[in-house]
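Next up is one chain by itself, shown in structure tokens, the form predicted on its own.
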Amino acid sequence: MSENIKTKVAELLSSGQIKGFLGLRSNEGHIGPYLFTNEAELDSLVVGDWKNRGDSRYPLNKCLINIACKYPEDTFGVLVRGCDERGLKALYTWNQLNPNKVVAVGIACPQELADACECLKPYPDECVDDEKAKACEQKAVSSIDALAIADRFALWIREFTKCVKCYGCRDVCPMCFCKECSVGSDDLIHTGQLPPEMPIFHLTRAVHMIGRCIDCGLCNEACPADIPLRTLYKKVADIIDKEFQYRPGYTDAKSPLNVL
């Protein structure tokens, strides 16, 4: 699969259609971002080892954002996955990126990660390997569900009084890209507080995700308290989903909290 992709990247950058190629490399044993210019450095583009190192994945868009913001006029590519091109649409919606200004390179997750992420689509549109993971079933939505309330609140209360306020899930998301972060105001949430004041801080942050997070789960990669965020996440996706019948990334539509 990463031939394809480095076919594809060598293509775009040979034909002058990208000034650069935003993916992942492999350095000394370690994989990060990196921002590719010409096609001798592909050698060292990689697109992930999720059997050996539980994948290597990465917010690319934000790290794009701040790539586009130095150099607007340019076109540059970016490694998506299923969630990364929703990310992407969403991102265009809220004026964040331009998408004349961008050359998505689609890869298919694995099923092992689709099973993982418990994925709803975990393919972009537009592959440039034809193997697609498939849907996967909600269950951790589900099993918290099919509790009773009390049972239901007392678990998140469990999980929330485990954060020790790091701001992982924030500086991780590919979706926070607000110039001033409302959970980080010391008049919602004393900072060296520990346990900080809860639940506020996660049920404000989560209410703010309505219509942008696109189920990336990289913000549960993140948490050391390993909080599952991605499952309160998925929840609050699915109401806004049966109240809009709208999800991020899913088709070219604003959020219905996107109105300006």
Second form
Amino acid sequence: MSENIKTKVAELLSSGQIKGFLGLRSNEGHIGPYLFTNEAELDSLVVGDWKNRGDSRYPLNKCLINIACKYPEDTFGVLVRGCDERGLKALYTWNQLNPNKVVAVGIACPQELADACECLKPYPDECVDDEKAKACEQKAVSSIDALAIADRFALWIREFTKCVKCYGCRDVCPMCFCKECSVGSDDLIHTGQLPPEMPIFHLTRAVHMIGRCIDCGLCNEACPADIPLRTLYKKVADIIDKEFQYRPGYTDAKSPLNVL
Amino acid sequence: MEYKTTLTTCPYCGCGCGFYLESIDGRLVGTIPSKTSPVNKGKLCIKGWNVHEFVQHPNRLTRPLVRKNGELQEVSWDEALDYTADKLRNIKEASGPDSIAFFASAKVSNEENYLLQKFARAGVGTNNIDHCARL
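Give me the form predicted in complex with the partner chain now, not the form predicted on its own.
Following is the full complex, with the preceding chain placed first.
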């Protein structure tokens, strides 16, 4: 798979279409984000496979925003999976990235990864390989939905109780770009206190992610307490889809809640 | 234009979480936990997540300060070390070595902690040495 990406990226770099390619690099036994600026480095480009396929995914769009803020006139390439592409589309609508300055190089996720993510669209619109995994059932959400409402509430409170308020869910989130953060605002929550208020802290973030969360699951992976945040945000996304017929990143349209 | 992701180890505690420090043209802009680090596996605590904030912060002390006439003043390392050594010697002579205690640090290497306890025990002559977390 990565050979096709390398060929594509080499073309983009050599033709001068992009100034650099933000992807993943394997170096000294570790996989991490890296900006490739010349073709000779592409031997070390990987797609984030470590122990399992795609288990070392990183918030590349977030890195791209950092770069684009400093170099808004330059065009950069970025490695995208289905979720990352949804992220790009949503970030364009929120004016956080300029679509004319981003070249996405897409890869489809293997079925194994799609299943683990319960992803609705485990591939970008355009990808260098044709083999696409199938959309998955939302088993995590439906298993919690099947509980009686009191049990459901108890389950979430039990999960939220584990929170150490590291803000990792926010810090890793490629869609968190606000200058003033809702969960960093004393008007909404008590910022300097532990444990966080139950369930207001987590629900404040869940509500704030409406129209933004593109279901990449990086928050879930970054959580030291293994709180199933992805399941929570999937449920919130389902409600918004039902009420407003909108899922962020699945269309080029703006969020219905983006009224300002 | 130079964008770098540098794999390094968190300086805060003894766990040694691995992360990438993002920098653009020599300025730190972000911290990304390493998913392949066996210690933290893509997770960090709140302090680790904010490491990039303090390194180049304008309020960070970069030179030693000594209080002179009630005001903190920047001095050379030689002067600061001479001042500290004089004070420690005076305290030890006046009140004995056990009037001095040392706090080791989780932020430094084993070798540096070894040196500190050696200095406490063999240099000053006290067993009053403890970990910074008890401060």
